[in-house]
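Read the single chain below, which is given as structure tokens and is the form predicted alone.
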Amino acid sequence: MTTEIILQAVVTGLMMGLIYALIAAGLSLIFGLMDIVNFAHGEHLMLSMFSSFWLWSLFGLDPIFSIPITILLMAFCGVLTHYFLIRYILKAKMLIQICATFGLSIFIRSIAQFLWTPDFRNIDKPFLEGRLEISGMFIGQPQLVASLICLVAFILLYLFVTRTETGLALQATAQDRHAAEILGIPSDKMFAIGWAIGLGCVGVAGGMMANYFFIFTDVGINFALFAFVAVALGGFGSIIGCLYAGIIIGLVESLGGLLIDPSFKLLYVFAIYLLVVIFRPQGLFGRY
């Protein structure tokens, strides 16, 4: 095994890790804001990929150019999810909240299978294709651009949450919604914004992955599982924790499959999840 092969695996892991991180950041933002786990997160990722596909199929828009439209569509989907479902279960027991979002995932997937069938689809001849050769390593252009755009989106999300007035209002609502309401911050509006931003992150990741991933109705399941692991590893509600956790997961998946056995690469990722749950349940950057 040569150094180039190991470096190739590291680069591949980093690129996938950045995508995992952005998907997990949307999930973590929603949980940190409302203490509700969105079990339909993978289905929302699937919707974003199908949005990019149909924009390409019907209007000829390449996924990289239709990203703004996909983000707006997913943000609108997040607002609808909040106002038509989540707001009614905010004060319900945790079991009801879990059943509601899990039921939403089944509903979205079933509707998608009914409308679009379980067939696999892909973007034919996308704007980004081919690969780059750097010091003996081969890097796919779609994967490279997707990871860089996800990194930029992650940085913008972090700056928005930590540096803007709306972002600080989101943090205040997450810490104590009743105190925030006393200070004039409308919690219901903040929750809707949180869902819009969370699914907007999924829109970026899904739109970019549509360039090189097969698009089908169950595509979001594995990514949702990795997102849950990343949120648990980074710390529930910690956005910056999702970045480190996503990169760790990407590297473990890639290097574990190369150095040990590729058929068990998912096992290594979930083993990390179990270790975190046992020895540090609050995650690397979690406070509780």
Contents of the next structure:
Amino acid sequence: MTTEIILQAVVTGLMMGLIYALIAAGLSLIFGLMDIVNFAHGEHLMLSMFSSFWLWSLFGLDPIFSIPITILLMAFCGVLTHYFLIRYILKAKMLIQICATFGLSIFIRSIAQFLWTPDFRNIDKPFLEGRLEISGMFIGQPQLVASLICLVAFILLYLFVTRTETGLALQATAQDRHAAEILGIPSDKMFAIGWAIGLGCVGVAGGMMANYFFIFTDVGINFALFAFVAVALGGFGSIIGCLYAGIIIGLVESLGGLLIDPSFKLLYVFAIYLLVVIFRPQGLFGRY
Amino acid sequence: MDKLLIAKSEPLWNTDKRIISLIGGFIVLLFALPHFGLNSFYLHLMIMIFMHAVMAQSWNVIAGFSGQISLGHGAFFGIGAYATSFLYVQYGISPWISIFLGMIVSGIAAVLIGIPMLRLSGHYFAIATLLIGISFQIIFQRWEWVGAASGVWVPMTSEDSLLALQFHSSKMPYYYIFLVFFIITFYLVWLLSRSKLGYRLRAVRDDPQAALSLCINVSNYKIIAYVISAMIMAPMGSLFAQYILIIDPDRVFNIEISIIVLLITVLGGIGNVWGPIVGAAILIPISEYSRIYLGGTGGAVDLILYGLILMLICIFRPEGLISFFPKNILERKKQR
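May I ask for the structure of the form predicted in complex with its partner chain now, the form predicted alone having been displayed?
Whole complex next, starting from this chain.
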């Protein structure tokens, strides 16, 4: 095993990690805001990939150009989710909240299976294709662009949450819903915005992944699991923690697959989750 | 002090005579049912209802009574299924013995998983169990010794055999076996719900801090609930394996098993002994019929319905359908 192969694995892991980070950031934002874990996160990712696919297949729009549309669609989807489901279960027991988003995930996935069958699809001849060779390493162009765009989106999200007025209002609501309401921040609207942004992040990640990943109805499951892991690893509710956690997960997945056994990739990531939540329940960058 | 004594002498067993006879009549009816000329499809339907009711009851013990949401309960089902099939195929051990071996293995697995995991609470525990459930599937898919992804095929006996728990001529014996397990499980869980243990579990669920201050060792009680729950789940896996005679990781460690027990319990009424029966009696026919009439379309129509039902229940009836029944039937009558 040469250093080149290891370096290759590191780069691959890094690129995947940035995508995981963005997906996890959406989850983390929603959790931090309203203490609800979106168990339908993977299904939302799947929807955004399908949105990319259909925009390409019906209108010939390449995924990289249809990203704004996908983001808008997903944001709309997030607002719908909030107003039709989450609003009613805000005050319910945690069990009911888990069951509700779990129900949503089953619902979305099986509707997708009903409409589109469980076939695998991919986008033929996307705008981004081929690979670059940099000193012996091969880097897929779509992967590279996807991870860079995810990084940019992540930075924009971070700036939005920490610098803009709406972002600060979001943070205020996340910290204390009632105090924020007293100060005139409408929490219901903030929740809707949180869902819109959270799923918008998923829209970016899904739209970019549609370039090079197979598109099928169960595609979201593993990504959602990794997002849970990333959120726990980074600390529930911490946005910047997601970035580090996503990269760690990407590296573990890719290096573990290379050094130990590729068929147990998922297990390495799961093992990290279990170790982290047992020994450091607040996560690596948790605020609790 | 007087009040305390009265409360203490109040019988926990006080159930209305009419309700006892109602339940008794119902059990007699269930025993007589196969003789009314049910064809094998209806027998299968009833068997599935019994099986899922017990599985949901198992989930109810950990989630309903002690408040820990496990999303990986299918693991114990799979352990039970593998215990009987594998031991029968490899060593010729009768399923009747290996059902109990499966229960023990399952209980040990529950302790091993429970000790680290049950320190977690809420979402952390739910996600951890989800990951563990999937890990079991991944491990069994690649474990050569137990047949890896192709699973275990149980060789068929030439004729019906009680010892090998195989009945090919009729589904009737399976019906009675599942029925007996169903009744025993429900009786035991009913006892549990009225025992000191049951009340302590609910105390742990409702207010762990207060329970701790009453010297209830919260984490120990959670582990006890988890083990009981696992040991209820395992025999169902064993019986299911003997019922279909072929098991593989995708079937018995499927995440859908963990989902369906949650669905049934939440639909019927979580934390209530009778909830799983109501849930199973409604959901299983929906699933079987939609598979017959709509299954050919390639879509998962039953799952669409499940998801919708689950969301609607969570929004409108978080206590489950059992809350539609008059309360005095469900709870012991107040002593005057």
